[in-house]
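Only one chain is shown below, in structure tokens, and it's the form predicted on its own.
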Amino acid sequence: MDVLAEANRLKSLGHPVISMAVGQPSDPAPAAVRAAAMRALEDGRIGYTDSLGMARLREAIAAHYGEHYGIDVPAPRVVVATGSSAAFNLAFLAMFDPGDRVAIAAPGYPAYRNILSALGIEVVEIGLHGAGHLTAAHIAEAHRVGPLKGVLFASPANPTGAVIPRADLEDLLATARDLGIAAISDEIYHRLAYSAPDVSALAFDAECTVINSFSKYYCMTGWRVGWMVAPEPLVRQIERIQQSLYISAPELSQIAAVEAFSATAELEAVKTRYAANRELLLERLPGLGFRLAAPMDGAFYAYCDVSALTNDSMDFARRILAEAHVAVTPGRDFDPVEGHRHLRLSYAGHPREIATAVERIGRWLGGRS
């Protein structure tokens, strides 16, 4: 968030910033998402909702299950949320007490640990040191050293974009319901891999949390809305948690988010962009000495080791901005043991803009004294 301030700061005094830093899509919501949103407001009151989400809605995320996956998830299951921040607290306060202790990998979003030490959760991060998923033998090896009541794990990633597969998937959760350790599944960037379909955690274990959001795939970062599938037994805990904390997500919001799933052309072609930025990036970072630290199989970032430049991505990445004019990520917040060697960069921008960020990047490291 510092690097992205001053990058707010040389925009506002002219200078042509090209952002990698943020995670969020340039591209608008969907046209039929708006449209939905424009009629609702000309017909007047917009208000609150049943705290779980709008029947509508959650039956459209219900049927979205059997048309994506072919897996059966009850719509009385699905928790409609002020995006998936909020989901990620409704989860931990109903699954988690302070004390106990919930397992992430690093590197990893950094909200995870925040949101969890808030609530008096014991983080346990697991480096990964270039592994580029959480396994099962490291969640039983964590186990080991001290009982887990939970693990936290995303596929695909951020900030690493790598997809756990379907077996090793498959072994984590088996070892975490044997363990008898509580499982949440971040599936937020889902319809964002690129070399292999996606594979919900609900395929292998029908009682672990999905948490997704309209944010990544859909473009409604600024709407606000997400939604998990819980646990029926966890469904009224959340829905009285969610009633104190939020009463419900906005009902504008929800109400254009279930045109969403009929924009699939849309949404498809602006995946075809990241894709094609991707490649870019697979084909010109080593070059910059930019080494991956992780496959790039999804979502819209690389997450590079750039030990050979710096030993200080912070100041590294205050220096790309200042000079370069790109902005980019420093990996401290994903992990704040190797972190200082990492930078993280977002795909997610218009191809001709990450084309040009990546050459003055060239440039500038070919100039730098």
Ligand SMILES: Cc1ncc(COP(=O)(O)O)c(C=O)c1O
Contents of the next structure:
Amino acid sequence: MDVLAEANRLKSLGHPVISMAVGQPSDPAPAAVRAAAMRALEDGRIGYTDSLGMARLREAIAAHYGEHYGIDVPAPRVVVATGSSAAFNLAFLAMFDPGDRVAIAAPGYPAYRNILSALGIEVVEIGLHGAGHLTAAHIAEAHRVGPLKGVLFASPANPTGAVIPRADLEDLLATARDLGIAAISDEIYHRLAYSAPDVSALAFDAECTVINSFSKYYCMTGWRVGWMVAPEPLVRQIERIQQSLYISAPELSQIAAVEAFSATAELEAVKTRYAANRELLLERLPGLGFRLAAPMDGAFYAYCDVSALTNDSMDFARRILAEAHVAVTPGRDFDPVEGHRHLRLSYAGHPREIATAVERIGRWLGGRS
Ligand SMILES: Cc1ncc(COP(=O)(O)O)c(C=O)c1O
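The block above covers the form predicted on its own; next, return the form predicted in complex with the named molecule.
Below, the chain from earlier opens the complete complex, with every other chain and molecule after it.
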């Protein structure tokens, strides 16, 4: 956030800053989504919805599981939330108690650690040390040290973009089930994988919890609408928590989100641009001395080990911003232990900008004494 604030300050002074720091698409929401929102606004009243979400949207989400994964998900298990961020809160409150141990990967999305800690849940950060993703062996080992109540993972992941291969995901879920560990799969970067089809955790464990969102693939970050497929026995409890915490996700965003599933042609065009950016980075990063810390198989991130160039990625990011006018994200928030050696680059921007950013970083590195 400090780097972003400085990037905004430089931009306001007229510097041509390119951001590879933001974790969001640069494209607008699909036209049909915006048109539905405009119609709803013209019609007038926007109110609360059922706490679990509008029936139409819950049904559309359930149908998406059939269409995209060939999985049968009953609409009553779908909970619409104010972004996946709210879905985490709902899931953690329904599934865990203060003092429970829940495992996450390091590096990982910082909000996991922050929300779990705020709820008094013990966060067990499992260092991947270049392993790419959490495995069955990781959680079995952590469970041996002290019983885990839950495990939370994302595939594709933030900040690495790593995808858990199908067989490893199956193993991870089988081990969690055998050990009585509740699994939560963050699938927010689904439909943004470049080398293998998406596999939902629901394919292997029909009773696990899956969290997803309209933010990333669907280009709807600011609409604040996401969803959870909850284990059937928890739905009523989640409904009651949602009634108190959020009442419901915003109705306007829910009405609009129904249209997102029919905007595939538009959204695939956006993904094609990410894929081109990814190719460019795969080609150019090694020459910059930015070593990939994990295969960038999904999302729109490259997580790079820059230890050949610096031992302080925060300072390095500040200098890249000040001197090359490119904003990148230092790794510390994603990994308190090893993040000082890493940078995350987001390639969600326009290909021309990404190419210019890479050139600038190259020139800056060449000119460093
Ligand atoms: C892995 C992951 N999960 C969840 C979120 C939160 O997304 P939202 O609340 O917009 O659905 C993000 C946002 O960057 C993320 O990277």
